[in-house]
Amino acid sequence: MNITLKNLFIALLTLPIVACSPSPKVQSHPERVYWADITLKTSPEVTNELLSHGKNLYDNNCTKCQGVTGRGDGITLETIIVPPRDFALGQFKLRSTDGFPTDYDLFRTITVGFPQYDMPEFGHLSQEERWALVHYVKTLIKSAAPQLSQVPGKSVKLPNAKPYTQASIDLGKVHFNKMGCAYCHGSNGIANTAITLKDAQGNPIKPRNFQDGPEYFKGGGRPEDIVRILMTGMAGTPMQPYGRIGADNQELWDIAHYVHSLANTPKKETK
């Protein structure tokens, strides 16, 4: 057998393999913890020692960028990439509400932070450690705006799961492109820069480029992570909830797996 015919004889063996392909599978990063994942005991009870406490860790660990009063003056450096939050705006990125987050959803942002974004995790801290900043850090948001309610919101139940196949992933691509997103997105992922956005403390923002990768999303890259954003938005950005799509919401998941498909494209897009 000559060289050529040895070489499609090797590609005629290999067609059935590429055809026979199963469907693209959900990447998972077993390094990283996920917000959604975060197991915790209830909260110990709030007493005066606990709030001396909490203050104790959040001067130590938490007034460079927040500021001692919550208000995200704290030392401004050039090369925080998002701006620290302003406690007084009661707003939060990450919950499992509707609305105003729970404790439990507070403790969860504590434990992971938001480590490509300049915000550290302090799952290093006990427990308790963790439950006494929860708790101080609400004693802040009362005192810069007495007058908002941290009562949680209503909790956001994700819809039943769909199977990640290729023809969800074509169906979201659809819909992505249907509902907007790739206005700010992007077709394929790739932000678009050139519009400008303001999150709610009128700092300039930028959209998430999904072709970083899974790690750079603040609630987790996993195509459930990316229904639950979907549903609840991120506070305090342009980026809205969308709490209702479709009769069941199933398209909440088509878009989920798009968006999960790019995030974990080996190749790279750059144009």
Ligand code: HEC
Contents of the next structure:
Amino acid sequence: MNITLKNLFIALLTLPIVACSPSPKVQSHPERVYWADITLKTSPEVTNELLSHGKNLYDNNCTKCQGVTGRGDGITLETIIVPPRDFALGQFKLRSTDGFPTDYDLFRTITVGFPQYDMPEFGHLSQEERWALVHYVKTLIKSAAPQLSQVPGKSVKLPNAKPYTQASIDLGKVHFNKMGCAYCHGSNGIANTAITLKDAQGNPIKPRNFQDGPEYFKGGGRPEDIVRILMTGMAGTPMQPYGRIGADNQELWDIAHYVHSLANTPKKETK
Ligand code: HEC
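If the one shown is the form predicted on its own, what is the structure of the form predicted together with ligand HEC?
After this comes the whole thing, all chains and molecules, with the earlier chain placed first.
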């Protein structure tokens, strides 16, 4: 009888522990402003004055990497991890569309830059100055690739959000492995650096190492940012868009939850 009571007591003690076992939480990283969160006013009118202001800013801040005409030839591969984009290709990694980016997309990228790479952020410039840069960059694209349409692609609409739960993370893991993400990103999110990948300019490129942390994702490290990247892909890189999967694309949320959970795994636990 005593033993039974003791067991009951232990069972009662452990019950709340089981009931309170931590449910996953979307980790936030307030130290970094994500691409999608940049608040911006509409562009000022594109005048010759705005464009010449943009040219001055570009000449002072951008030519040493992007090159005078925007062909990405201002700096050599030996001196930089990832060489700058050749604007003539019209391929931009961060977009809210399935094709050419909107002016807002370009504004956001100029504002946040690419963390961990050499593309600096220019959030310290005024909105007017960043708009001047956007429009001047578009004139460079026009000169380098006159045939390229600069009409933005179709706006990408995220599927309805799904709650961040362990069940969704587990489902995401299944899709992640089935869809071949692990080939490049590693089944534990540590990028596979043994494979050779090239970008559209023929330069070597590495898959993102998720375990560096979500704050380093170029497009942002929250599930919604990852879903958007999965839908748009990163143009000019081996990171392809993953179109519709499943009936309502909810699987993209599962995958994004899994990627987010890998990115938030404390590094010491995975060693
Ligand atoms: C053929 C290799 C390859 C495959 C397969 C692949 N990726 Fe990638 N992925 C890349 C590369 C390369 C990058 C880095 C691109 C860059 O930063 O310029 C990347 C970047 C990413 C990023 C970072 C985005 C950011 O904002 O920086 C995420 C998230 C991602 N991939 C998720 C996935 C998922 C999920 C899958 C499977 C559905 C997948 N990838 C399949 C090569 C791949």
